[in-house]
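There is one chain below, alone, in structure tokens, taken in the form predicted alone.
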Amino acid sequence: MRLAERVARLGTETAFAVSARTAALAAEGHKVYYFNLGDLNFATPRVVVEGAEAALAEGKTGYCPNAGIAELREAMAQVTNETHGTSYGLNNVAIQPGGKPVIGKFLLSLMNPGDEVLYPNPGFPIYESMIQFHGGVAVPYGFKEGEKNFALDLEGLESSITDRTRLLILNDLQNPTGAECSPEELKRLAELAVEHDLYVLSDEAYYDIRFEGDSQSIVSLPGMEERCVILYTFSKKFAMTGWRVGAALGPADVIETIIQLNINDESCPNHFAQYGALAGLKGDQSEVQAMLAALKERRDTAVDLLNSMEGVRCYRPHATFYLYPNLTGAMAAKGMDYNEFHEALLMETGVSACTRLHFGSELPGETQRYLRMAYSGIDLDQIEEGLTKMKAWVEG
């Protein structure tokens, strides 16, 4: 069979391959500590479950409007207006089967073949995959270690803009680094978007996974509401990764195109799951707050243990549930490259993590070495046990 040429450009999310390898080891009886995948081991809040159960009981199991149910679209617009200072209405919202489909539909709506798209690297690997699969040119921009967190390489980003650049993908509160844009960085990005007539995908999957301070959005800056599409997902805040409910919010003409893509791709979002999401938005938030408190405790424990290891340093990000420790010294002491260190860490200690290479190829000039460690799916006692074993191995 001769597959379409575009298939050769289709990437993947290799963190799932790490999960498969880890699961196989666990099935063989090995003790494993799951820092590898950004899933959540918290129950979906009861208010969400009850909302979906009530919808099921009422027969909400057939087709629904292609854009999603009006009640959820209106609630999404209202909540976003309150947090972002936007002026969205129902026509600015298209419900999606998760957050990830927003990436492809944003590109299909706004990118022509040959257009250049700026995307973060290290970053969520589906950005690059979808850009290339749909015929665009993926142009990476990177990050630098700052005083308290990673900072955008704004100079590198700006120098990459050409007369073919059309789109910018921004994942503030970032996977995998936990990086958070400063107000100055957001302001400069907005200026560049206006100056070069760029449309922006603002991936805000982790906007509500926050432990200190307040999240900010580029959409809130002057001139950006009309040139941004927000990627929203219920997966993180409401521990709904398997429910597959998300949303695209943006200019009405772009959202209308995304709705048309809904019709072509999946007809409509899951009917009854949307009522669960609606109940989550409007209902009691105590379980969400309890989850955030538990995640913060996990973060602090993991950061402290990582920073106690020789040859390791780690920021304490204010948002997301990822850590991106620098292990350059530890890897050099072991005389190992990424793949050797990753495999030895798993086999010698049971700690399963991802490396920087799971989030894009290294950029020219990179000399530092990193792991990405998710603490969303591992309990506090297992964090302590696993990282204590890792410390003994790193320093042994």
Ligand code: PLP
The other form holds:
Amino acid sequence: MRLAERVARLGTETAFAVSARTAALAAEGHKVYYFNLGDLNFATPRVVVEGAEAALAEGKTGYCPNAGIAELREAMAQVTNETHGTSYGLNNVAIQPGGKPVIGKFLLSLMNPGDEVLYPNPGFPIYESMIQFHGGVAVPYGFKEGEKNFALDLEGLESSITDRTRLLILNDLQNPTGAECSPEELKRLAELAVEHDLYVLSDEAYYDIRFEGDSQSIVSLPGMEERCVILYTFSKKFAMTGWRVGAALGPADVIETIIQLNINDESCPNHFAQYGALAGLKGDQSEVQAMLAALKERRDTAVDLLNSMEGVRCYRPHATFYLYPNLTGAMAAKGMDYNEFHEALLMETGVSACTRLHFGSELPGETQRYLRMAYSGIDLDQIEEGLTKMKAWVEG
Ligand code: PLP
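Moving on from the form predicted alone, please list the structure of the form predicted in complex with ligand PLP.
Every component of the complex follows; first up is the chain already shown.
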């Protein structure tokens, strides 16, 4: 088989492979603790399910408009205008089968072959994969571990900008580190975007998965609405990962191109699922609030247990459902590299996590070692049990 040359440049999301392996081990009878994937073990809120059920009963099962149903586009524009201070209307919203497709469609709409694109590393692996697959040059920027959390390496990012840089991918409230820009940092990024004429993908997958404080978006800053595309997803906030509903929001001409990509690709998003999403946006939020409260409790329990381990240090992010503990000491004590540690932790304790390497290759000069632990798919008692076993193993 002679596959196209670009296939060699296509990456993947290896967290799914860890997840499949963990499920296979569980099926063989091993006791496992699911810290590996950003999926949720909460039921989709009733209000969403009922919205979709009603739509199914009413026969909303044919093709719908390529951009998604007008009611959902309007509701998305309205909600975003309230939270972000934007002035979006229907023409600024293209509903998508999840948030992930926005990444490729943003790049296809705005990136020419050879253009340089700044993207976070460690970061969601699909950015690098899609930039390279579509013929761009992926230029990573990193994060620094600070006193209270991780911070985007602004200086490093700035020094990577060249006259070929066209796009910036920003995932504030970041997977995997939980990093969050300060208002000053966001302002500086916005200034850089204007100064260097960059378009920005603002991946806001975790905008609403927040336990303290308020989420900010770069889109709200002066001059940004006309150069940003927001990646929105229903997956996390409404425990709807398998429903596949998300949206791209941005300037009308980019959105028009993205709608044309919808036509060429999936024709339209799932018709009846959008009515579920609409009911979620407009309806009772009590189940979402209860989920956030449960996630917060999981976060605090996991952070406290991780920090009680010798050779482990873990910050407490205000948003996302990920932890990014520094295990440099623990790994050195075991004399293991990333792959050995990952495998031994899984086989000897059942704790299934991802490592830093599942979020991109290490950058030059990186000396610290990290795991990424998701607590969205594991109950509190299992967090306690799994991390207690991990503590005994790490310190043993
Ligand atoms: N962006 C980030 C940073 C993510 O972590 C994820 C999912 O894990 C997504 C986008 C895409 O999520 P979905 O396609 O389920 O909306």
